[in-house]
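What follows is a single chain, given as structure tokens, in the form predicted on its own.
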Amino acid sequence: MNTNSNTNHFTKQPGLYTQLRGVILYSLMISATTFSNIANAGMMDEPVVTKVAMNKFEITNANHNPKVWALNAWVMKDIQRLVLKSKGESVDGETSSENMLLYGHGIAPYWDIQLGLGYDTHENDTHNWGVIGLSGMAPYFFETNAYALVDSDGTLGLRLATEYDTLFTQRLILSSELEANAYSDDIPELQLGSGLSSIALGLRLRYEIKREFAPYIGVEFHKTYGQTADYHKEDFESALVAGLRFWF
């Protein structure tokens, strides 16, 4: 895969780094004021609502069983939200994640803009991001997240995420899901390289024995690309997952 063409896409723009940082701060001063008015909650008419879910929380069979999870919580009043998003896995003892903190506002039936913080860590290292995306139920019902990235030296990501739930019947649910990731810059302590990164489609079969709690079983196609594929030689291209789905 020619990563130098992947490249042209993207290119650092400091410009624009100024300007996304500033919408963060701004998105951020709201954050805190929707704070003060989710703690004052209690004296208002709007309810507070709250969920934690667990969409992923396996093991798989690929080399050294990696351990992986992917955890979405929000605190939600009227059409404003926070919104914490994390996911990894851990292998032999080393983690790897992905975590958000983001703000989110109503801006169309089931859509919401996210403006926050990305922190993502690999073994020994850690980068940090500016993040704005969106997030909602795509038309025929795909649950979708997009997401832009900027980190201090200018350099861009794009992850992008959809989910489709298909009901063989109400408790037993085929949970079909595509991911995406791409970068304009090499980002060799996160191994990472620049160019569209990698691409991973799941197919996951659970049974809610409740609504809340459901076990799964299913399987995982992962691909690296361009210099991100240098970086994982050993990294598996399929893999078979067994986990719980629970939220409360």
Second form
Amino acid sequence: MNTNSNTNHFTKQPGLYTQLRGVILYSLMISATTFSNIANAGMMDEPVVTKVAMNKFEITNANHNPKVWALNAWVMKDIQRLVLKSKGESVDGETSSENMLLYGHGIAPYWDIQLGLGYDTHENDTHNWGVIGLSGMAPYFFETNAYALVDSDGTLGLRLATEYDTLFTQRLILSSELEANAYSDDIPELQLGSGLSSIALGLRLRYEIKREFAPYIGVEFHKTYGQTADYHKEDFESALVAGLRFWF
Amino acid sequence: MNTQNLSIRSNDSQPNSLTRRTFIKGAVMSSTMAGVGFNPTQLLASTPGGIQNQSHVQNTKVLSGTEFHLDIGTSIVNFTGTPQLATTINNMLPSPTLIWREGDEVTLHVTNHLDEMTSIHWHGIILPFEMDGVPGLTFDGIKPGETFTYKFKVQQHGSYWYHSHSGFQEQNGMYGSIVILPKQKDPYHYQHDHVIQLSDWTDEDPHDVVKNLKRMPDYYNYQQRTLGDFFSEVQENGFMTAFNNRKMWNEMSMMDRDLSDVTGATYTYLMNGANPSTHWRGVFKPGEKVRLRFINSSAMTFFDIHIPGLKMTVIASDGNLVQPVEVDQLRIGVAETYDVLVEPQHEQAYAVFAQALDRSGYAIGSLTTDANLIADTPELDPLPILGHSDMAMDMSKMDHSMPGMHHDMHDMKVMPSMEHSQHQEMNHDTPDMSAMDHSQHQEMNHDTPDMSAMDHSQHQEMNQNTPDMSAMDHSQHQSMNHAMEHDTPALKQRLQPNANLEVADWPVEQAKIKWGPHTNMRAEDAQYRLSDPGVGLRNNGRKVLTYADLRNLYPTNLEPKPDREIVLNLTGNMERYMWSIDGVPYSKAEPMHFKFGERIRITFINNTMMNHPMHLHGMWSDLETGDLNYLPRKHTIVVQPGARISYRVTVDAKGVWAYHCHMLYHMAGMFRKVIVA
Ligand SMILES: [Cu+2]
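Please supply the coordinates for the form predicted together with its partner chain, as a counterpart to the form predicted on its own shown previously.
So here's everything in the complex, that chain up top.
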């Protein structure tokens, strides 16, 4: 792959970011209205706060230079939160993604329980899930998300992710992220096999020009197991990544 | 005497015109420095519509008499290099300095030229509740275009201030000082009298500040631990010690450098409306006495004030005269006031240096013999690191190798001394603990009458109403050392055994605390820490004012015993950025009921890592600092992180009153309505 075709990939997909942004803002708008309505108005009340965080928005040097994103958007009032999560990759115009729309409620100082729906896409196939999860900060400042998924066939899924920030300086920060996924049965249309399907480790060194805006470079290691590995040409991949982390 | 009060000037600095203010040099640690060096007219031209039609802020003027006209509007200010709109009164920032006279009836016509509601609250002033100016509580607020007339009799004297009680207008510049001249002759003589009003300014919309904190609690903290800090600690103390130092904080998901929610990353700190570049100045002649009236009008900033080369004699706190105490440094909480006397002897400029508690910036001015001569900027003190006492943690929490070590004394007694030295290593904040005699602790807790003088100072603070004290509390050791190091006469007085403090023999009321997602810390071992100057000021080689030094100038022995005691817990979750009292935010809380005529004792326990300056409107808070005969009267009482504090209130004002933390961004939750009937 040369740089030219890289650029082409981006131009072939002009709608991706725009579409995504539209969906997010629309859902946030609806939920913000809902939250304001249920709130007894008054200056002393907890404000409705939104955050749209694109934690990953990157290009990698893996085969065909996939574009990768990871989004976490929420609207929050007090300890209630409506969360939209989306992550995935786009290679040669084919996208696969994992999306969740969740209602979160604080159950402990650092933890929210989250309930909702999951919607995975893989090429032309889609898959629906019911989701329950925990999201929060584990001791030692590990940002942690753990989701249990179930589909209409009774297939179970487990998706775990934890992230830790190491500060080299106040602005130069290494984020280390570990992800693991497992499923009770094969899900061929998503190219997922039963058992432990994959483990990924990402190391991303970002520079926070502002808190809200940080370019980064990093490495990503991805290992697939069992049946899942059979779906893939290689069961171990590593790639360099470069991207932007931003929120508003 | 005649001249002294006339010289009150709220701002003696050079004209702070836009031209001067735009060229700010690096002194301001602001993130918005991009505009430095730009042509000011260009800057103005490029700002969004509306701002051009505004007038520029003027120097603060002094208004005196019995009738005042205050016009609330907006003015252009420029503290960072970028012109901004501030909310101002009579086009000034700070608002006009009001001079009242004790015994006068004052009338204040306040006109709202904003397009939103406004209000003025007279902070610390004793008045009928309808004049207190808390919208939605004591009156409806002042609508756009309306004039509200405040009228009340002035029943006190000293240094006070006033500010908006609506939204975030206070953060945006709407505050001024009040100097009330005494009816009786002032006991002190001085040739100059300066208000020194400290504040924090941000170019950001304060609503965005709150949202930033909710999106990312450490948004403004650029002093967090880095990997390098950890490595140097490893190098110094070895890996295990370094790791253990971090361990408890990590386990609790808290940071020992979490000192201030909002910092110099967004704030420019002002002294009488002057930023560090424009630099406030007050002129004196060598040998003259100068009275400085420090007023902290910040939204969120505690300041540590010192004047290198000068001793400050503290003569009043929150407007009320106290027995003079000579100090090198004092910490002023948000909304507190302190009056000090200084006597500069040399022909030079002395820096009046007010560092933000977290050392992320400072406000500065000069006392100088020549208005063109300003003092060099002193170095900032080292970054304070929170200790375990600031979290009210019992030491046993820190080290799991000591099972069964709880709060009670019996376990403590058998604890080998070796483990004490281990603790010492483990806490940054702990001074030399080897100076401590462990046997003393047993005595302290058993209320023995024959304690050494030193024990008594601790005893007074500790034994009163503290059933589950841990002898391991650091702050007590610190105060002990502190007392030993600086055995000034004032401190000696405090060290006298005091039979005056009675044992609690009144009913104690405590609401059930709602622990849960709203609260992320629980003070298991909250101590009275009156003689603790607070994080960053302990054992710094200076004599630092503490609450234990405050004794009312006149005896207060006629004050009756409390009829009852109310225990209130300050609670919050810094990670979710929400604040509450007893785990319940204001929006979900029932009003508190005080009976007219009763005397109550209020005890606060701070279950958070932040200081909370608690402000009860309409009534004095008589702070228990050790001697019931000399309770200093305050309007704002700082409850240190993880600490406990008690004060007494004579409920002598009927009506509805606000009772809240004066940190502007804590206020929404840490607030109660008090009904006195
Ligand atoms: Cu507070």
